[in-house]
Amino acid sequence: MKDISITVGSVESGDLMVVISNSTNNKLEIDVKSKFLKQYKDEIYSIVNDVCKSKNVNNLKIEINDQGAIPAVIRARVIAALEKWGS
């Protein structure tokens, strides 16, 4: 188990920051902060869950600070973070 976190992306407009760390309860934990959460909450969670499922990730904490990223950017950032983590 790694005692570190991985950060990918930025908090600039149209981007998002993804921080991955160990889950404290050995489950997939997804926490999304976004000013667009009311509009896109389900889509953001769906994208993150789909990427995690495709990478067989089920026990990490994934924190997302969205600044209005489009779905392709969300997917790319989560994939990059998971690959940087080593998943």
Given for the second form:
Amino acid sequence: MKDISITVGSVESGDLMVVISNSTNNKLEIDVKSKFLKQYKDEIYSIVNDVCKSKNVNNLKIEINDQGAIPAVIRARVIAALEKWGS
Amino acid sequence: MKNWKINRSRRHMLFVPADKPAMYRDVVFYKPDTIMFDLEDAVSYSEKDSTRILLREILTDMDYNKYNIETCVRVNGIDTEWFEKDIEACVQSNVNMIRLPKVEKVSDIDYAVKTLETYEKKYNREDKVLLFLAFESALGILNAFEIAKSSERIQGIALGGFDYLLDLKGDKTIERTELLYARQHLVHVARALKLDVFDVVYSNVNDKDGFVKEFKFVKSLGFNGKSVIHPNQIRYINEILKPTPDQVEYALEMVKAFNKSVEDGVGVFLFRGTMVDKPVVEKQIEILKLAEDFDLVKKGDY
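I've shown you the form predicted alone. Could you give me the structure of the form predicted together with the partner chain?
Now the complete complex, all chains and molecules, led by this one.
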């Protein structure tokens, strides 16, 4: 088990920051902070979940700080963070 | 969109750092002929992988071609550990063209083409990703003709001023006289091979007068356009290239008169009392093609 965290992305407008660390309960924990949570909560969770599923990830803590990223950016940042975590 | 082809002359290629998500969205409004997303110098070593993923995911979803904008990616050099992964990401997404930095030998192109073929086959890509070459060293400039004719994918060539000057051990002057040989050589290579040729970036984005002076000069040498680093520079190029109403009217009249003389089978072509030969008419057709790029005329108008 790694005792570090991985950070990818930024908190610039249009981007999002992803921080990955070990899950405290050995499950997939997704925590999203976003100014746009009211409108896009389901979409953001769905994208993060889909990426995790495609990478067979089910026991990490994934913290998202969204600054109005489009779906491709959300996908890209989560993929990059998971790849960095895995490498 | 794969299989898309640019339908006008390339006048400006706007460099966009590939690690800035907001810029992918904003850049459309500046209407460059070609957007050049930069994976090379604009991106730090630690961000190469995440930026490549960002580029791949956005350019899979976004289609700049529907705005009549060509997409190009400046990949990392073929001698780097990132090159092959960069190529793979471009082939997977809506990228029309790859700008290869620092090419010096024909074998550089052979390697790039082989890599492209491998991934085009892997991802069943039907169209071929195009190539635009940047020459940035004395060796590259000297070998430019052989290199630029080595693949049918090659659409154009460009001079990379910064690294070239370092390689020359020259000094940067206001008039850029140190670039004259390379500029003239690349124009000759491009014209001999019917390719586009692009000039160096002008780094002082606040100096409109300097930019305009430099662009007018390289245009007189024969360059098609210039790589640009600020949206304002697109506007300056357009202002210089856009034909005037008088030029368009004169060109339309001459081309119509020429077409009529051909139809009538007249041997000698007189226009406004002066004998005109074919190269003069061809020059006017070039002006009309440029006028088309600015929506001043339509193809059927002449």
